[in-house]
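We begin with a single chain expressed as structure tokens, specifically the form predicted alone.
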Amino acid sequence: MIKDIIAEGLASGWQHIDGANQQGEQELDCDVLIIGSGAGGGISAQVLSQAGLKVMVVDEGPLKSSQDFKMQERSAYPDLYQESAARKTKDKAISIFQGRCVGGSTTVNWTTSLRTPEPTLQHWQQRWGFKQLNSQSLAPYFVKAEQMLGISPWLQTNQNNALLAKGCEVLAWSYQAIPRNVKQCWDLGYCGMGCPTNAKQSMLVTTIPAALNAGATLLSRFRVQTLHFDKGAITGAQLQALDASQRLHGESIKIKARQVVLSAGAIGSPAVLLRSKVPDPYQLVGKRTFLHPSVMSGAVFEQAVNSHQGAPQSVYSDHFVWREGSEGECGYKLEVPPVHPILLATKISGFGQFHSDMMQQINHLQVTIALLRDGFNEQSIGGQVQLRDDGSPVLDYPISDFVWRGARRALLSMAELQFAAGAKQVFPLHEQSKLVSSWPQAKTMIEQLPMQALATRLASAHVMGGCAMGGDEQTSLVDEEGNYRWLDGLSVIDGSVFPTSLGANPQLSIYAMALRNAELLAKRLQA
């Protein structure tokens, strides 16, 4: 039997408010209030409880645990994910997804866990003013996350990463096994439907259980509306309830707090500030969010691939990512999705006759995306979070010419990749491709398909930027140990602090400089 870890510590006293069933006003105080509990908030509370500060953490979305992830796709996105795994950018070209439940992204993701690459880390040292961050400074975080989230290569391939190490072989393509956050792991598949098994090691089940254990208060189904600050410091935050569809049901809570962590993630960060009209004299909340943009292309093969078993993630090339140099023509990184039904019936291209056929071959077909490397030119510049007339976050993403180019390189790897592990036909997800069966007909077709937002399917689960860390005030909104530059008492800490993307999937990144920077945090606020 699967021992249910949060039904466990609600029974044993762990203090857990839900907003459903809130009722009335309330005031609360702590020392510290997180706002979120992802993988920045996640690490952080789990340092500052154990350093004996009283910690309370908010989040939007509800407390789940191992029982209730059933392994379907009409249940999960609903419940588990921002706008029910629909989240868009402003012009409708760019699917996010995004968690929104306890754990946040970390409960539904992938478990891919990659360090920060050198080049980025470089970079931010060169155009960025870090002086502090380095992969020297950052390695002992970076081993205590591993250590702590059992962070490992997987060396049993599925298909569908099978075809992706194949093709690289073929093509003489540099390729590496994944590392990823997982323990006595099932190999379900399932693992952007929540953990069944309890096998990842996210959120939900490491951090935010040893912090309730240490003390602390779990706020969920509570959306931070604002920010409360007096003469330069922050005082607390004002909450909104909401019920169990997600919605406002009209009773809030005020905390007051001596010290606020935003780990809102990349486009809720920046919200919360937007909406608290924190001061921000060079206009830098919400500028250069970066997405990994990512383009897709799929493949038929003659022998069944059944994409939706085994590990999602466990090969993948870095071949395309820094072949000229970070500042250079926009790099990829090649990986593999997990194909299920809803999510494959959602992003492929094409409808009607074509579309039930594609949906009809499913066990067949081998996917591929190229996740494009936003961020380290000045002809990519990343999108914008605004504010709806509600005062929900929208990311204005504009997709610039130079990550187009990216885009149709990518699109013609992908192809060639494919037909070289032995696919019969590919096809690039973009409203004007067609079924090809060679890779020269996929090159000539591709090299005329027009680059264009909503023809070309792009996605992105990568979402970094919007409060940027830097040396410069001018360019940046926090610095190197996440103190927000014009507030008192208000730190940030998760990929919203990137200054670019990183050219690899974000979690341990953030792991690691969530560890670092919540340590130095709970060593001030103790002194």
Given for the second form:
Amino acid sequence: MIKDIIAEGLASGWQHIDGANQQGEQELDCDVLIIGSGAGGGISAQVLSQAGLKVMVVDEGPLKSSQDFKMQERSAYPDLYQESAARKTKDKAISIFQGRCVGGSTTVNWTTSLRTPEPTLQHWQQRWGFKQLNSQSLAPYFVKAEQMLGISPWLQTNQNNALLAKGCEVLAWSYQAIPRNVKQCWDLGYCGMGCPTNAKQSMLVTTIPAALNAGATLLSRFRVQTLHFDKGAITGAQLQALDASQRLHGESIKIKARQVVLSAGAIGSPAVLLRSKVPDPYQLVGKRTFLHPSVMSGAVFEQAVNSHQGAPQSVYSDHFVWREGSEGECGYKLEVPPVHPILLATKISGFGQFHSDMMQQINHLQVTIALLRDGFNEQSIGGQVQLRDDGSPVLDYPISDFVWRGARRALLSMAELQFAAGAKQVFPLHEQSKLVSSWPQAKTMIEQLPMQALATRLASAHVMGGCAMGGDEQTSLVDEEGNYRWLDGLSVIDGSVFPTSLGANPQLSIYAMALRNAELLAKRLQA
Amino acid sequence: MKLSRRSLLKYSIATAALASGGAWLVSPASIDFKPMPKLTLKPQYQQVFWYLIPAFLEGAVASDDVARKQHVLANIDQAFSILEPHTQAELNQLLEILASRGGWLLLSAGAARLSELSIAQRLLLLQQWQQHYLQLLRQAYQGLHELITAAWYGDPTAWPELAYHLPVQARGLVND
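Output block for the form predicted together with its partner chain, input the form predicted alone:
Full assembly next; the chain just shown is listed first.
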């Protein structure tokens, strides 16, 4: 029997308000209102509540626990993901996977925990005016986060990851083991549906319980409609309650706060700012939002691969990430995804007999993904968060020729890698693709595939930017401590502050930066 | 010019109306299957899925397998009901086009009614949408592709044929 941390905490007296049960108007007050409970919000909640501040944490998703996680995509996606895992860019060309539950994306991610790459930090110093944040100043926070969350390299590899490593070895490409944030992991392979054993050290089982134990209040199923401010300073926020189906049901809560920490993620945080019409003299809110757009390649192997079982990600290759320099041609990181039925069925292109034949091969499929490092080159400016008529956010992300060139190179690399690892057939995920049986065939086909939206299949689980941090007020919204430049009492602590993408999976970068900036904020608020 | 779904809907209806000057083209196609009661999807929308399910899922769900098609349709209905309001609105617009005679004529390039197409003809139509020069039709194709394939393959009843199963260590861990 798995210990239910959440049920026990609630029984012990945690303060929790569920929007689905909210009746009537209410006014509450606190020192710090934290919007979002993912990597940035979770860390901030623990640091600030343990510093003795009266903290409230609000998340628009539900509070779930290990016993709710049934290892089935059909319930996990609507329960735990933004837009039932069907969120897409404005033109529908890129699928976006983001968590929408207490713990945010940390509850559903695949546990990959990598430090911010050195070239990224150097680029931020050279191009974005960073003076305080560098690998030396962040190192203690990386170490602290790694110790808190059990982050260390995972050395058991499932076949999916082992074949990535094998292909790299054959081709003499570099690869490394992936550190994961787990303790006593059962190696099940269902991290994307919520961890049923509490092994994953997500915010749901670490910092949020720590904050609640320190007296914080959690509000789940509440959407922050607008921030309130007066005379250049934050005064609080208006929250709207959601029912069990995540629909507004008309009740609301007003919260007075002397400080707001915005940690709603790189689509949610700009959306709150846009809805609130905060001062933004250089019109930067929501601009330069990045995705690591990812192209995908399937490979059929003679032997069983069972890519749905075992740690989803344990090997990566950065062989092509920085080859042309940080500002050169679009680099890409090679990783693998877990292969579960809905994920495969919806992402694999084709229909009819071809599609069902591919589904029949599910246990023999190895899938590789290439994460395109966007935002470092002037031809790669990312997307823009906009509001629909109903106030919900949508990311407009036109894909530049620069990114498409990277996508084609990445498809070529993945096919070469998969054949080197022994693949019988390879299928680049593209609407005009065919199964090919050799690397020369793959090369000929991929070089001719049109690289265009809704032809090349693209997905992303990494949303960054939109509230850029930097040293220049004309190009950044927050300073290096996360302070919003144009309103007192507002901090942004999440992945939205990155001025480019990272070239690495973002959770550990957010943890480290959040630890630093939440500690600095706690000191300021205590002073 | 990029067409939005809303503008395509208006365009298709206007084109149909202008072409014939009559109401026939803007009226919904007649229902020639037995709609499932208790679903939230309108019968006209159910009908669109009813005939597209065995095309998208050829090899997994046969045209004459009524029980399996009903199962998939019920799953689609359930998935549809929990989509975000803006996504529901977009899909409703798409289904409205597909379910109306004028819209269907436009999107099918003059093909016969969906219910009259053979499986081979339906597959050909999907291929045209999949690789169409209009981005809007590729969006529509992919939206239907996701909804229909997820509705079947997300259901554990589909898994034995794939030999997909939960890991041995998980036995007894989840009781669903």
